[in-house]
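Here you get one chain, nothing else, as structure tokens; it is the form predicted alone.
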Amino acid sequence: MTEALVQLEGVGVRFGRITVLRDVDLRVAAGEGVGIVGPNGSGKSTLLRVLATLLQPTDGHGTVLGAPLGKDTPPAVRRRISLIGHQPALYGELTLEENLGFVARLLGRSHDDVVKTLSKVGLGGALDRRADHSSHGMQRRVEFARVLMTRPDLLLLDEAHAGLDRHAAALVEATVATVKRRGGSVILVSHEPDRMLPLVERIYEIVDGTTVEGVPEP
């Protein structure tokens, strides 16, 4: 059996009495798209910010590449996921290119390498454009330069194609299918099921709090 990037087992989030996600089962491959739909408020997001390590599950366990849920990540680990969630997460006071290079200088990565970067995604022409002066998709452009930058292993997409125009579906499609071929996994979460099926071998739908593998029903 492929290996498991991520492995859940009876996961549940409670925010006080409220239960927002309640025994959820998951596992994804190495090398596997994966999508999970839902209505909004279902918990799809909080099922993410999980799988980043950003919040602890208070019911179940799991592994997230080979480490174990929990308070103590180690930091090894977060910097081998990547997530693009609702809102982009940029510097609003800097340029699309400042925002890349603060990344760039982390990784040890040169100039030409930001430069290249954000010309593949189709900001080449923008560079010195604050990110508060920019619309929603080009600062979404931007987080995929980061994840094109950055490598993940687990690739974490929240609404991949909120805000991009149909032009950029193609570059959607081509983030995904390089973290694929590396051997990394990618969790896609929408309420749109038919945009993400061309990117995921499998589908989950969020019922009542909890996980059902399967296409759900128009």
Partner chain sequence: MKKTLSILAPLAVVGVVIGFTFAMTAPIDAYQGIFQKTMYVHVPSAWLAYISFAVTLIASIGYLAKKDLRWDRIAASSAEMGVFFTGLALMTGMIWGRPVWGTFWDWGDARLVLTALMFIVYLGYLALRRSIAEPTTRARRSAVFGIVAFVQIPLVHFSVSWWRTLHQQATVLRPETLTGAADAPIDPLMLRALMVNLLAFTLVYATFMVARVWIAKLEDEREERHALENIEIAGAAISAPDFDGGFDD
Given for the second form:
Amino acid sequence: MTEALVQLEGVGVRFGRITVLRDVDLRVAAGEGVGIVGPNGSGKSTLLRVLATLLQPTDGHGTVLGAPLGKDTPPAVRRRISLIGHQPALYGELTLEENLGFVARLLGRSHDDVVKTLSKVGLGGALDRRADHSSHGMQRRVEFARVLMTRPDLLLLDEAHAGLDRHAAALVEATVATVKRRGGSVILVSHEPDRMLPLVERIYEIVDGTTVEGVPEP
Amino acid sequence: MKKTLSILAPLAVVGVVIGFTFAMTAPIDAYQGIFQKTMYVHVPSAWLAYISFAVTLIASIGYLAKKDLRWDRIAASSAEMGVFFTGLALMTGMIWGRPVWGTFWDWGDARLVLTALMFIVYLGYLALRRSIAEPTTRARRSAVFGIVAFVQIPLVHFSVSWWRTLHQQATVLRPETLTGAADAPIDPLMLRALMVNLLAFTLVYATFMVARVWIAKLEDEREERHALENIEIAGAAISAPDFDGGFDD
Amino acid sequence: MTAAEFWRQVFEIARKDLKVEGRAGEVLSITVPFGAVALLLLPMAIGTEKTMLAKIGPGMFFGVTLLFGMLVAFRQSASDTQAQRELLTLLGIDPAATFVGRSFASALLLLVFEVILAPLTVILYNPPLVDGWPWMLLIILLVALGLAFVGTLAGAVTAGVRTRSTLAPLLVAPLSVPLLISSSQVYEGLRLGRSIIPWIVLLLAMNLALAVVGVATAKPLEETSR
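Return one more block: the form predicted together with its partner chain, after the form predicted alone shown previously.
Let us now look at the entire complex, which starts with that chain.
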């Protein structure tokens, strides 16, 4: 097996009295896609936030892109992680172009890159559209443009297919394939495994707050 | 903590009894009469208010450095004590001010104004704590505010006292000469009574602090035990919808 | 991180905040009129005697700036959603740069608030023009910056809290007392020919203290640490 980009051992997350995750073991190799399934509220998104170094676990330990969890993650490591969550990380008052432009300047990318990438995801005709006047699918496409621009080594997708049309779904697949081909890892979270099956090598199911490997019973 | 408490609590009670006796047997002030006796409560309260908030500051820094909730419990408990003592200082100050200055509130007394501001700042601190449910978020944010608040106190102090010195009114009795400032002459018996009360109040603070921190610790431990013994898995709270072919019954 | 990179992040955050606010328009269309109405209402409560209004005018201006202007720092466009906060974290933005950038943006907007309300105060209250009045421009700037710092800090500790709209002002108001007293006392000092240096030093000290605390606590305040 190749080098593991993500490794969790006995990871648990508690919020006061509530245990969201316990004893989670997870290992994702470079170039590998892994799916995580589970019903609503089972802790999938929490696990994704732990993997994104946005939430430090209460128990256990692990590494993400070589950086140990539970300590402050260096910004250089965080820049190699992309997360697309439930809520779009966009500024409603800014146009789609300005939204990506903000990210581009912080990453030191040119404005040409912004226009080119937005065209790639099929938004070349909507550059001046305000994000809050754009549909959910369009906002999602901007987020995928951001991923393409970031060129992450770890891509985390939370219900990536939700509410997307055929073209956008193809965009998800192409993005996942690109990250894997470049030697990165992709972790997809969904409550419906069907659409992500073609994108992943392995599937974990969250049962009783912990991960069980294997394709779940339908 | 139980052991510390069993020593501190009786000491505090004895201290308060002795302090009260000394205060009552100290000579009666020639100008202010019996009202001067509020000083034996007022000065120790004001002193402990500052001590409390300084402890909150140190514990706040401690929390941010160590990320250990023990520090947060100390910061919170001390802020509660601080608000209590600030309130007591304000009340005794006003009760004393009414007969001596002829008014409950005198804008001429910078310290009174400053005490009122501190009271509100730390009421805000406690309100902030009440507004955040998640323990680590609460600890982190109130620690930051605990630091900001204390850093501002000297600046608020300077601004208020400079402002008041510019508006010095020609009153016969300046508060500075009445409340036992170092430059004012004070009867040795009065000074002794004041010192005994300072010590007694400090013991009361220490007792309540140990008790409060202990209670907070027990509460946290109960939560922790509860979480570990009856594991409430977040996902387990959600089950399949219960319907039989439809929701009409 | 190099200093150049830090300041570039500061600039980008401030630019983004200002652009969002430019579109949302909360400050110009809501907060400024709210402050104006305060200046208009207060004489109705305390009387319209001309010499008294002239005397209290500058103080009223700074009081209104503190109590109403602070709402500039709590405007919607100065608070991020969780997704936006997480994006900034993953982009490797220094939380201290976010604090400084956001404070600068708020300070600029507060300056706009003050620059609009100052002439209105002059019209409504007619305070005497004192010698050395250009000093007041510096004071207005320092008040805007100080209020922006303390407002950004209070905004950060109350982010996402349900009672935020009242809690944040409660936290800010008593801590802003040095701003209120120094600014009105500089005017008094100029009017009476007294030294204004101590007050300016106090304002600078407050700005410095808040900047240092804000930068130092930005990292531990980040939600991701535990």
